[in-house]
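Take a look at this single chain in structure tokens; it is the form predicted alone.
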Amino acid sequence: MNSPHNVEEEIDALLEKIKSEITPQLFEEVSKKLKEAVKKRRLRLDQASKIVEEVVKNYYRSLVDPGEAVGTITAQSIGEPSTQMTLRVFHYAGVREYNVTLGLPRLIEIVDARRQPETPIMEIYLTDDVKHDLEKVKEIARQIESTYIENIAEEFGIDYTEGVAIVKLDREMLIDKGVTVEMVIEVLKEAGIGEVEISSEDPYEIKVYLSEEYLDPVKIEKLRAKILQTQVKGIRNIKKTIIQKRGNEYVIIAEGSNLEEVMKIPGVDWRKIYTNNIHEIERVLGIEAARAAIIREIKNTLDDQGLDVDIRHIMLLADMMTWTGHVRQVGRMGIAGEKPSVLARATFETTVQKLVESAITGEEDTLPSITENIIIGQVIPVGTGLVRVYMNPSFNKKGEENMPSGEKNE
């Protein structure tokens, strides 16, 4: 019976043979799992040898051949399953407090590179000293959630005879949101609507003596909106926060997105924070982070629908959307509209416009891609179409150089 030491050596020898044939990441994973399995006696050496052979075979089978039409295959791989997706907006699984766009609407949002997602959501993870303490988590959630006067107002009215707007605050909501009457007075003063004071009759009633510009009855709705939409505390664009328990830690889910400001809050783990707003990720964290977010969002959207798409196809789409250094849509204002070929751009949506623009500027089309070669009936530069055969007429069939008679070497 082989000793554990000998087994370890034989496994190492077996793996050394394939080290140069596969990627370092794959080699590391195979090595770790094989050694674990053999160590726990779940696998014999002869079985390990067969597994290593299969790994190499599958690796070579997964490689892309030169000239493979990866773009076309990616389009089919993502396009076909996405036509099977339902055209509905779903509740997030198990949570009824907020909605998030899923399915085809979300996929369209991503590939169209919309500036704002329909339902922006943030996952806010917390530092080790906070994430297990519910009270501390609640405090951070209150700090993040935007509180407007309309959230804490019980009544709102305007007395035009005296030119006064009266805001009556809800005591329970003030306590729940962690807001004081003084904070409300301060923000109303900063709004510049008029002089602000607490009513002598009720400590929770605030009077705003309106300036001349707001005494016009036509502007009543504008005034009402300005007072009720005045932000008292919290982070702009974060409408609501929900605390979820995941395993043994608490995570804050925020409805709305403001990555830059949330990252500054003490107690928030800025390394793990996540938002589904891709443009915001690009602005704050850079284009590589935006690329990773596109891959994650598309993958999650397809997985939610039970659709299996090769991750490499999603990665190729993300690469095309981000390789210029900015997130671009898959459309005439982005990838399709910025192709180097005139004919390829003209085939998309605005045919006449593209042809006229190119004619005016005297643009030249070198026919570098598939679409334009199909249009003019040439062999497309894919697969065997990539190969170019050249003939040198100075050589004969035997491979000998043709020379004038009398000069040929014997």
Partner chain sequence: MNGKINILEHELVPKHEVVPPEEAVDLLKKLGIEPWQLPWMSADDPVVKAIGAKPGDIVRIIRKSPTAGVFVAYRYVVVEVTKKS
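Mind sharing the form predicted in complex with its partner chain? What's above is the form predicted alone.
Excluded here are partners and other molecules; the one chain stands alone.
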């Protein structure tokens, strides 16, 4: 009687009614599965209607109840598995050529919102036209990797009597890093420490005739460091690059991080470039990107350790960390330190200091939250404790309102 085509239309009509109530993702899924069931299992319309009803019911049941202490649950759900993380920092599994902070130290680093991660790493994806060509990829990697004179010098010395600094370059390293002698001379000239010229005996030996001011024996040691740290090429802070094959494309992994500059390199896919330095992401891509990065980093750190924490907890944590428009840490200088209640802040770290500070400024505590209410032994404002009785003094005993109309209280 019921042609399958007809049923499908009916189901669409049925689903249309609940569309505004459930999430788009859920809607898609229900719609797809119902239509499949109609085709394969000859689902009837009344059955479909029951299923839809059940879906909506279940959806509402799965929502967080008002007054649920989501923050506490998040804290416990992330805290408990973290205690089981192994403290392996310097062990790297398999053939990994680079060292990344993992596990608990990394997790602490993220929630503390450290300015600089211990091991900054960038993942540099490349545009379609170069990502399959190893030679071109190598070329880009060379452009990104920063090279200092100390990386390419075979010998370095300062002749105090004549006031000459001698840099002898390593031929093999020059080729490997793609640097020419001219480039080195150029940067040394720019450094402005004296006359630069190539030695007459050896084309790879560079002599720098130091100017008067640098000949002071006290300053000369500083000068040595200055010359060796002179950057010949590349991008600041990128110490090393590694080319990795992922699927059929090449990806550059860089030790060190400089999002802004690397994005500008031609051939780099700036839409996909990634760094594990969350502050840098905030600075270059904005707070929402930082939120996404926090979620991704925490999730990856926990997954690496084989811990299964629901993403919603991590999302809540990231939301709290980015609430003010800047990444702030979870600890005493951030979220916990900005609680409105004195007692709540004092319960966390540096109790005496917090109490003294608030005493000096004459702070008031209105006991708005959980911790302070536990301290004084009151019902905490969570769950059923959240409900308060409001009295409207303008109502008389019979429940009639005395107030003139138009001035109703809520």
